[in-house]
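Coming up is one lone chain in structure tokens, specifically the form predicted on its own.
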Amino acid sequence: MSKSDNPAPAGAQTQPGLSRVKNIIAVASGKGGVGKSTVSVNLAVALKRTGATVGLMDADIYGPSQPGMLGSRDARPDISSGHLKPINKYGIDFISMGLLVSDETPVIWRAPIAMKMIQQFIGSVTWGELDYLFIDLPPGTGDVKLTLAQQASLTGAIIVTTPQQVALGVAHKGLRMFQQVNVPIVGIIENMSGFTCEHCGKETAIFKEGGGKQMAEQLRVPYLGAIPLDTSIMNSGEEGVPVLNNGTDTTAAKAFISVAEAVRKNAESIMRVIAQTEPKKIQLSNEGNLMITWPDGHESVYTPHTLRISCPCASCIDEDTGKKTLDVDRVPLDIQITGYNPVGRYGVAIAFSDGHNTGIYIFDRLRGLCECDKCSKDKKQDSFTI
């Protein structure tokens, strides 16, 4: 899809470093300490074995752990003209805020300070081509979740727990936030499921187990499968070599092996959608109208003043009641786009001439609103048929 070359609204960004990216993939937790990043960096690795680009961002700020568990805690990236290149471990390029500072150094950095730092990571580090990129997730549903859902082009959300009634109430939190956002969900993985002795073979279900695909399926959402506890990813972690490097034929190899090809088969089903409802194009005409170009091929039209009257953002209506509070007389009828974003995958920003900015317009409201004379035309017979 396009991207438009106007002056964009407040908070959106380009993103020139993801823009050869095929699938960007968030893996997120409600809670810490369910092995999120555990989970993200063999995901990337058994992916990577299957002959795919891969490459991982740590969107941890405050907590960056990938360094050490790719066994990179004293590598620095290369900075050239004000972009970052990525550091490469086992075939995995990575970026990570704890490349940039020292184990030693805490980030003291209030919210605002962060989220420019994760902009930079969206659209300052050269990716180039890659099949996957994992965003490895703070835990939590605050700042980095939602510019990242809103800046970076999501396939998904990967969503981590482990078996407890207490991580998986944290956990649905976490991914009706995606929902709410409309980041597709790529499926739910259970962490932490079952430990096996490697001496008798007894298998013990510490945190519980089944938690996970249960929750995936009162939530009607993928299940990928289950990780077990062992004592070998526990291992890999601290000494920064991932499971699959010392081996496939593990119980924990396998298990994220075959959770990896779940995720791949989620993610092309995911992009087969995408690719027939996200636009084509985007543009301003010469006339200032917002001309959209769909998957089907219809081209759409839209005048600035039907889109500023259109306006779904709560200042123009009441979130409660659905009712408009937009004075729609006081919008002055030559008002003009001045500029205008993708957000996500779902929705483009628009800002007008009058100062407004905060609408975000979902791709299958805009196909409803088309006023090009077809559309028109099916407007006024469907009216009058009623």
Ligand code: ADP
Second form
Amino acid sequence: MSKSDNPAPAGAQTQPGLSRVKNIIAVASGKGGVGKSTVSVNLAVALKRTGATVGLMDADIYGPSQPGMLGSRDARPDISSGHLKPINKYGIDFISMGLLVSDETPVIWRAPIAMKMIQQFIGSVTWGELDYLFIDLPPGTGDVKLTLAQQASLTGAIIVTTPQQVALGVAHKGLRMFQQVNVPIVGIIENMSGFTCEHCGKETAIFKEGGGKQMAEQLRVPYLGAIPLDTSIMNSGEEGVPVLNNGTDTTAAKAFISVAEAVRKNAESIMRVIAQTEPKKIQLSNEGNLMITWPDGHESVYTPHTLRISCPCASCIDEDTGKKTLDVDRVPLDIQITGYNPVGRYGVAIAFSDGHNTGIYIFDRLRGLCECDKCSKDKKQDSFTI
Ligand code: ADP
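What about the form predicted in complex with ligand ADP, after the form predicted on its own?
Everything in the complex follows now, all chains and molecules, and the chain you saw is the first one.
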């Protein structure tokens, strides 16, 4: 993290190839095989049908399966002057690690360089104008999620899970990882939820049903809906034709349409919050204070000392009690800000001259820290009202 001489607006995409993408949504799962890629592909196609322009990035370098699911195994993306151009299939702009690495590439050497590959991959694709870009992440891998949250300004993340308890436990861990880096959760999708008989249409709960919904309720995150365990979904993946391209009147197609509508609704409400809280500009003043221009034009100036003693990280605040554990008296009055970096679209990470750099300051809380006359007066009035 270093001081930026010419700071970009907070939340601006740090990757130029993503600059024309309105919403970037990571699709993640705690473990492999829960149908994350299947859901990503069909969700993208279902969202496209609502009139949105949609892109899909298969960043699952351990098992890039989307070229097969989109019937594009042999496609090769156009590469010119180091930039990758997505291919278009079924109306979706699409790129996959699977189009770049051969099937023979041993997984063993892929693992240690996963992060670097994903970073390069994200940075090298030039996307056009898109309403939504889904990034299908490798399962598990916390580091990748962290990198992504910092590399791309995510609107949020979708967690795909199956109803089984084991999978749910792991999905929970994956979800927490996003929350720790302040990426909003667009919602949870329960895949393989109940088996629909292709002959009589009867539904049977093969695995325990409703776990995804329960998990969403417990963790107070949105539930986006369920996708049935359905042979037509599996076949469509194998044939390389998305479910909706075989008709929209099937149980499976209706499920994807309903989930896509929920995704759109939730992403829109997240974007509304972002529009209200994301600063227009963040910069350091000549005196070394952090200056923020908020969406309503208000300007806040924070001294390094105020920010350091308000650090919200786990080593300065007890996570359970919310009480400050930092010894404020030991923070030097002349402490300096040595660097800052927007994190996603929700906050800014700040590094200080005492070497502390683990605090991510969420924008709406940062706004509450403003000590200008007007904000101090408003705060006083609020406390009287209470
Ligand atoms: P992941 O990306 O989580 O590893 P995949 O999307 O590759 O999982 O799916 C794993 C397997 O499960 C594939 O064979 C896929 O066709 C199948 N599958 C996924 N979702 C469903 C579903 N809802 N119904 C039937 N088969 C499914």
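Numbering follows the first chain given and starts at 1. Whichever C-alpha set is largest while still superposing within 1.5 Å between the two forms counts as the rigid core. A quick note: this is a predicted structure, and the numbers were derived from the prediction, not measured.
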Core-aligned CA displacement of Gly32 at least 2 Å between the two forms: no
Core-aligned C-alpha movement of Asn289 between the two forms reaching 2 Å: yes
